[in-house]
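Just the one chain here, the form predicted alone, laid out as structure tokens.
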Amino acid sequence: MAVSESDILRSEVRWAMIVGVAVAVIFAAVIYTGIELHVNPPSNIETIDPKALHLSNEFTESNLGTRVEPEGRITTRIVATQFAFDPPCVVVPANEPVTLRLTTPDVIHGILVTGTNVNTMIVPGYVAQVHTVFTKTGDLLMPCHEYCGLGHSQMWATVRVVPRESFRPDAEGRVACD
């Protein structure tokens, strides 16, 4: 049996109709996530000179951790260094939205909160954010997924996911690990 060529040109149209109906049905996905659900990819571009890192207001030591901002948001900054993250560990509340500010002076690392979907490099010179909110409690690890060295298979941290009742800012709005 022969097949015409109007029988390949009416092939060839469905295909690429049903081709044009898959783009548009993931693209009118993307647009609806974007505006609708405020899922958009991460657009934080602030960057930081590394060499101050520790002169700089937001990222000096007695700031780093989990602090309660004075408009009630909820921030944890945190420095990763070879081969440490500081502090080593930080409490959040769990089903409150936190937000993630990470920097580095020297390499470039990454982070990865077991059991959610933080997930995200940390390059010299830029501030890394993540907006997030934990739902379960427990104490999560979070390794540094990007090979750093020698010593960056003991890089890690602890995220300390406690209930809402249980997360007890102290008088300048700090909360830490016991």
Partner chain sequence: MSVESEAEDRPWQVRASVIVVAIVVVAALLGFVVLPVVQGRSAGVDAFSAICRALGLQAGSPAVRQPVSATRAEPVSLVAWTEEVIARLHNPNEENGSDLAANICASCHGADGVSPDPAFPHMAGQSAFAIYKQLHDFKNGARGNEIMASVVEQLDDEQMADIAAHFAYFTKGALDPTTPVTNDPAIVRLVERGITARGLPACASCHGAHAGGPIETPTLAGQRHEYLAAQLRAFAKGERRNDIYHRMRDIATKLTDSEIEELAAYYAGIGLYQRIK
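Pass me the form predicted together with its partner chain as well; I've looked at the form predicted alone already.
No partners, no molecules, just the chain.
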């Protein structure tokens, strides 16, 4: 006997329910890791004037790099500029919460750190911020991953992840490569 139109629709609805379950499972995993592991995309609506960035207190040249702040938190500040990072090498400890703060005086840049989940766009006008924990030690590559002009391909820096015991801040709390 012939299959009716409603039979067809019923099979489609059944399939749609399977799809719904698959989608819900992904959704649930995202929410679960959001709650348990605090996984979010890096977001930080904090504005800063790119035209006067070098006149700002926080992103003045001498304040760049890694610093253990007086309250004990580790913050690494990096400026992305055409076509280099300042500083070109930063040190961070392994298995400790680290906050990376990045911004730019000129155009759009972006970074990732190979082998980690550190990844953010750097948009002029904003401070990009990534909270993370580095899980492996070694010299990692931190390239600019967003087209920023003709020198883009040569724009990269090094992130030196060191064991906690080799991470020795100076009197001001700063740690630098070399």
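Rigid core here is just the name for the largest C-alpha set that superposes within 1.5 Å across the two forms. No experiment lies behind these values; they were computed from the predicted model shown. Numbering follows the first chain given and starts at 1.
Comparing the forms between these two forms on their rigid core, the Cα displacement of R10 reaches 2 Å or more. A movement of the C-alpha atom of N119 falling short of 2 angstroms is seen between these two forms when the two forms are aligned on their rigid core.
Once the rigid core is used as the reference frame, the Cα position of G34 differs between these two forms by 2 Å or more.
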